[in-house]
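One chain comes next, on its own, written out as structure tokens in the form predicted alone.
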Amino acid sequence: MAEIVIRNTNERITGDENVRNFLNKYDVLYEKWDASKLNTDLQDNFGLTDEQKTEVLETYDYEIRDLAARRGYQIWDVITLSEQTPDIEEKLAKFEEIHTHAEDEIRAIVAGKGIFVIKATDDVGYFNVELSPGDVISVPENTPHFFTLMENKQIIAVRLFIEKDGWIADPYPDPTFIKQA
């Protein structure tokens, strides 16, 4: 279940309906997939082979195709990140830079946990969306944000793209952003 932390105030928003209502204010899509559908052998395997990634995509084929039909996605893949990932710290450092995209950025978390940090209005500032298995989120195009992992550094997520080349990040320098430890 996703939770939101407003960084300026440390206010925490919990409960699917409360999270959805908050995110709707910023045109952020929030949906749920059934995380229990994933084979238990894959749920804790953060070093998936290509064949296992295909199994993840096959498990969620209906959900992926439904979302693609509604939102215009053309391609999709599975990303796995963990301590096993070569150069994980360098990848995370790259992920943790505020940027925008010309298309929305979507993640369907099927195992592990991650965080989107999203810029809201000036009065709210940045907020974290802490994601767990089953959470699906789409950050709108041109919205300043970044994605990172939680402390255990383990995630399996389905990503969907409109552009066949995937996302191209446009840096978003923001002197008001304060990185939290």
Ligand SMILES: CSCCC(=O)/C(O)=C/O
Contents of the next structure:
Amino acid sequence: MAEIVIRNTNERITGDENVRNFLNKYDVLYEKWDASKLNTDLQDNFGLTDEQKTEVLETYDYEIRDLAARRGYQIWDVITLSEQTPDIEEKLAKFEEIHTHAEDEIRAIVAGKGIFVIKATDDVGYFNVELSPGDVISVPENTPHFFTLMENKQIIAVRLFIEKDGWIADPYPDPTFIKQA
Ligand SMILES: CSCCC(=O)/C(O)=C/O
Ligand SMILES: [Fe+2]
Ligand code: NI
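Complement to the form predicted alone: the form predicted together with the named molecule:
Once more the chain from above appears, this time first in line as the rest of the complex follows.
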């Protein structure tokens, strides 16, 4: 279940309804997929082969096509990040820079954990969205954000894009952002 932390106040928001209501205020979609649908061999495998990634997409084909039909996503992929990922440090460094995307994108966590840090309004500042298996969020277009792993340092996520070119990020250097532990 996703949890929110508002970074400026340390307020923590828990419970599906509260989380959904908070996120919807900032045009962030929050939905759930059934994490138990994924074959257990794949849930514990953070070094998926291309064939296994296809199996993940087949497992969630109904959910993916439903989101695509409702919200216009055109392509999707599976990303795994863990110590087994080649160039993990470079990949993470890229995701950990504040950036925007010119399109709305979906991130569905199917195994592991991760945090999206998203900018709300100037007065609220940034909030953390701590994501667990089954959590599905959108990252709205042109919204400053970044992504980092949690203590277990591993994740499998399905990503849905509107643009056929996939992941394209525009850096958003933000002097108002305060890094904290
Ligand atoms: C867990 S999805 C990988 C990170 C990503 O796709 C993104 O857009 C980060 O901001
Ligand atoms: Fe992003
Ligand atoms: Ni939870």
